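Encoded as C-alpha cells, the following chain is the form predicted alone, with no partner shown.
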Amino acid sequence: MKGLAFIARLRRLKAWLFARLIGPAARAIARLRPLWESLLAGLIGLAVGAIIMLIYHFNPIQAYFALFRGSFGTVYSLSEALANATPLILTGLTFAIGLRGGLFNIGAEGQVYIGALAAIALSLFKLPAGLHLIVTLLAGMLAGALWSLPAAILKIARGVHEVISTIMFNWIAHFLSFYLIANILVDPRRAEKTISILPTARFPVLMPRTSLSYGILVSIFFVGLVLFLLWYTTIGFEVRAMGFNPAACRYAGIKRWRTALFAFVMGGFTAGLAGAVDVMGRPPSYAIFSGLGGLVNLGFNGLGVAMIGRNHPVGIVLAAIFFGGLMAGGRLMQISPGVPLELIRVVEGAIIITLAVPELIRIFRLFRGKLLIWRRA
C-alpha cells in the first residue's frame, strides 16, 4: 500500500511539474522556433555568400561591414532601408492574405502598376492638400482591387489557377502601363516620364535629404488593420480556416467563394496601395519613368518579404526592413570593397532564398496535406 502511495504522489507531481514548468517551457520553446529557424538560416545565407565572394577573390568581412553599415550603420541608410521597404510591406502583406486563404496569388506586381498609375491619373485634377492626398490614396487602392476582380471571378466561377490567372494579369498591366506611360499620362516636357504628383499629393518628407516619408506609417497602419481583420474577425477566421483545411470548412459551412473574394479585393488594395504610396512619397521625381523605374519587382519582391516574414504582418514588416537595407546596402557594396553589382546581387539572393527555405517547408507540407485531404474525400 506504501507503495502504491509513493506512485500515486509521483504522478501528482510529475503532473504538476509538467503544468507548472515543462509545458510553459515546451510552449514557450515552440513560439520561438521560427525565430530561430530564421537565425539559423541567415548565418547559412551568409555563409554561402561568403563562400561565393571567395571564389571570386572579394574579402566577405569587408564587403559584408559596408553591407550592413550601407544598411543600418548610418541615419541616412536606415532611413533609405525603411524607404525601401515602404511598399514591400505592402506587397508581402498581398501575398500572406492570399496564402493564408489558401491562395497563392502572386499578382501584386500588375496590381502595384495599376495603383501608381491610377495615383498618377488624379493629379489632372486639382484638390485641397489634404483631401487630395486621401484621394489619391483611395484611387490607388481601388485600382488594385479592381484589377484584381478578374483573377477572383476566374477563380470562384470556373476554378481558374489563381498563379496562371495572376500571371497573366501582371503581362497584361506591364504593357498597359507602358502605354499609358508614354501616350496618356506623359509628361509633355519630358518624354520618358508621366506628369509628377502634384504637391498637394505628395507625403511629406519624415527625414530630411531622404527618401523616407510619412508614407511609412500608411504601410504600418495597413499591418495592424490586416492583423486585426486576420485574428479578431469573423470572416479573417474563415479566411485562415479555410487555409488549413478546406475540406473541413466545406462541411463547417463556409463559403469559399467568399473567403476567396475578401483575400483577392484586400489583397489588391494592399498592393494597389503599395503603388500609390511609393510614388506619392518618393522624392524628387514624383512619377513613373518610362522602364517602370522603382516599380518593378515590388511585388515579386513582396513573395520573399512574406516568406520570410512567416507570412505574419508583424514578421513582414522586419523581413521587409532586411530586404529594403539590403537593397540599400549593395550600393556601399560596390564603393567600399568594390564587389560587382552581379555579385551583389547573387550574394543577396542566396540570403534570401535560405531565409525563405523555412516558410517554404511549411508551405509545401501544407499544401501537400491539403491534397491528400481532397485526394481522399
The other form holds:
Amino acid sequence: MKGLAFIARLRRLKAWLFARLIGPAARAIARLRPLWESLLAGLIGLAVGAIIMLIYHFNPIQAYFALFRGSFGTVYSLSEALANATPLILTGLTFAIGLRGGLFNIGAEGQVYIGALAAIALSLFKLPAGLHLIVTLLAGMLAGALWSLPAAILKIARGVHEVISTIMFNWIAHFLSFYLIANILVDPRRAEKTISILPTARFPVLMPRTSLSYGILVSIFFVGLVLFLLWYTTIGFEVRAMGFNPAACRYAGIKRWRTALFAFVMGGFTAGLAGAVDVMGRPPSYAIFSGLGGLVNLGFNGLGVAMIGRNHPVGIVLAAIFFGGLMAGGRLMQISPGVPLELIRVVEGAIIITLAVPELIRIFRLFRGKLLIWRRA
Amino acid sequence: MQGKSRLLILVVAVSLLITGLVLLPGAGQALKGRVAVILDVGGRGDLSFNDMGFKGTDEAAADFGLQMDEIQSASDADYLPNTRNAAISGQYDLIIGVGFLLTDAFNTVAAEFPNQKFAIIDSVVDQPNVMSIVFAENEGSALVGALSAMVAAYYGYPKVGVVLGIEIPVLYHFEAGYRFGIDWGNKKYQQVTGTNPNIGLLWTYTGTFSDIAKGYAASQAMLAQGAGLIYNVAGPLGIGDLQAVTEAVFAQRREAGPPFMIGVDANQDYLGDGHRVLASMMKRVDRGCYKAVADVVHGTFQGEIVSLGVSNRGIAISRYQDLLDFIEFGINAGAITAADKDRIISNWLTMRQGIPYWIWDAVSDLEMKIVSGEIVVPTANTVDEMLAIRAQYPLP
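Now show me the form predicted in complex with its partner chain; what you just gave was the form predicted alone.
All chains and molecules follow, beginning with the one already shown.
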C-alpha cells in the first residue's frame, strides 16, 4: 500500500517535472537552436581560418586576438563595427524581405548605388539643415525602389526570374553610376570623386573620432518597421505565406502580384536607404569615389548578413554587427601580426561561409520540393 | 687637502658617469622602432607605385633597424579607419601614406593625433606633423613624351597612347607633361628630318588603379588605332598594358617591340623580357619614403613640403644603371628570375641601340633644359587647367 502510494507520488512528480521544467527547457533549447547552430558554425569557421593562417605561418591566436580587439574590444572598434553594420542591416533586410516572400531578390547591389547617387544629387541643391537631410533620405529611398520596379514588373507581368533581371539591373546601375560619377556629379576640384554631401544633409557623427553616425538610427527604425509589416499586418502575412507555400496561397486567393510588388518595393526602399545613409554618414569624404569604392559589395554582403541572421530582422541586426566587426577587426590583423589583406579576406570568407551554411541548408530544403515539381512538369 | 680633492674628483667623475648613463639613451630621440606604410586601393604587387613606396620604406627600415608594417586598403572606406587604427596603436614612429587618395584621411587623423608623425606621398597635407612629398611628374612625362613621339615617328606609327588611372590632380601632371613632350618631340623631329610627323595622342582615364583588365582593354584599343607606344600611368594596370603590347608584338612574329610600353614610377624596363618596355618615367617614391624615415630617425623631421623633380633626381628617365638596380627589384618581387638577368640586359641594349642616337641626345637635351630652367613644363591641378592644356596641345 505504502509502496504503491510512493510510486504514484513519484509518477506525479515526474509528470510535474516534465510539464513545468524539462518540457519548457527543451522547447526553449529547440527555439534557440539557430543560435547554437550558428555558434557551432562560427567555431568551425574560426578553426578553418586558423588552419589557413597556420599554413601561411601566421599565429592564429595573435591574429584572432587582433580581430577581436579591432571589432568589439574597445569603444572605438565597436563604433567602427556599428558603422560598418549600418548599411548592411538595410541590405540584409532587402534580401530577407524577398526571401520571406519566395523571391531571390539580389538587386540590392544596384539599388544601393542608385540610392547613394540620388542622395549625392540632392546636394546640388541648398536646403535648410533638418529638411535637407530628410529630403535626401527620401530621395535615396525612392530611387532604390524605382530601380527595383523594372525587375518587379518583369516578374509579375512576364514571369522573368528575378535572379536574372536583378543581376542585369545591377550592372546597368554599375555603369550608369560610373557615367554619373565621372560626368554629372563630379567634384570640379577633385575629379576622382563626386561632390560631397552638403553639411546640411550629413548625419552627425555619433561617437567623436569614429565613423559611427546617427545614420544607424535609420537602420534600427527600419528593422522595427519591417518586423511590424511582415509579422503584424495582413500584407506581411500574405508575403510570408507566399514564401512558404505559393500553391496554397493561390488557392486561398492571395494575389501574387501584390506580395511580389510589396517585397520588391520594400526591398528597394531599404537598399536605396543603405546607399544614401552610407554616403550621408561616412567621414571624411561624404562622397562616392570613382570605381564606387566603399559602396561595392554592400548589397551582396547584405545577402550574407541575411543568411547568417536567418532572414529575421532581429537576427539581421546581430549578423550585421558581427559582419561589421569582422570587417573592422580584419583591418587590425594587418597591423598586429601582419597578416596580408588578401589572406584576411580568405579567413573572413571562411568564417562567413560556414556561418551561412545552416540557413543555406534550410533554404535548399525549402526549395527542393519546388524543384522536383518543376522537373516533373 | 689631497684626500678632499681626490674625493671631489671621484664625486665629479661618478656624477658625470651617472648623468652620461641617464642622458645617453635620450641623446637620440626615443624611437619606438616601428613604421607603418598605408597603401591605397592600388595595393602591393604592381611593380610600380605601391611597390616603390614599400621598397623605400623597407630599405630605410632595414638601414635603421626598424620594423615595417604594411597596411593595405580594400576600398576607400578603409582609408580613414586604417589611418586611425595605426595612429591609435601609438606604436609607430612614422605613418606613411602612399597615394593621393589618402589625403582626406590623413588630414583628419593628423589633426586628431598632433604628436604622431605622418608622411604622405603625392599630396599636400598642410599640418605641422605631416611631411608632404610631391613630385614633378610633368617634367618626367615631358621626357618620355618627347621620346615616344620621336620613336613612334621613326618606326612609322601615327599615334602614341597613354593609359591613365583614376582622374586625380596627380595624373593631370602626367597628362600635361606628356602632351607637352609629344609636341616638343614632333617639333624636334621636324628640325632634324625636315618632316613634321604630327604624332597624335590617344588617352583614356580608366577610373581604376587596380583593375588590370581595364589596362589591357584600353591598350588593345589604342594599338588597334595605330599607337606605337603606350605610356602606363596607372600603377598595376601596366601589367595589362604590357600584355596587350606583347600580344601585338607576337602577332608580328617578333619578340622585341615596337610597339613598346613606357613604364612608370619604378623602372619597368626589365619587364617584357627587356625589349618591350622602351623606357620608364621613374618617380622615386622610394627615395621620398626613405627620406621621411631617415628624417624621423635623425630627429630632423618637419611638417614640410618636399618636392622631388628632374633637378634632384626624384624624377628621371631610366638608364642602364637603373636597369641593373631594378632587375634585382624584379627578382625580389618574383616577376623575373636570376636566370633571366643576362638575357634581359642584352635584349635591352639591343632595343635601345635600335633607335638613332640623335633621339636619345634630344631627350637628354630636353632634360638639361628642364634642369636649367630654360624650359618650363606646364602642369595642371584642376579640370579647368587640364582643359586649357588639352586645348593648347590637342595632338589629334
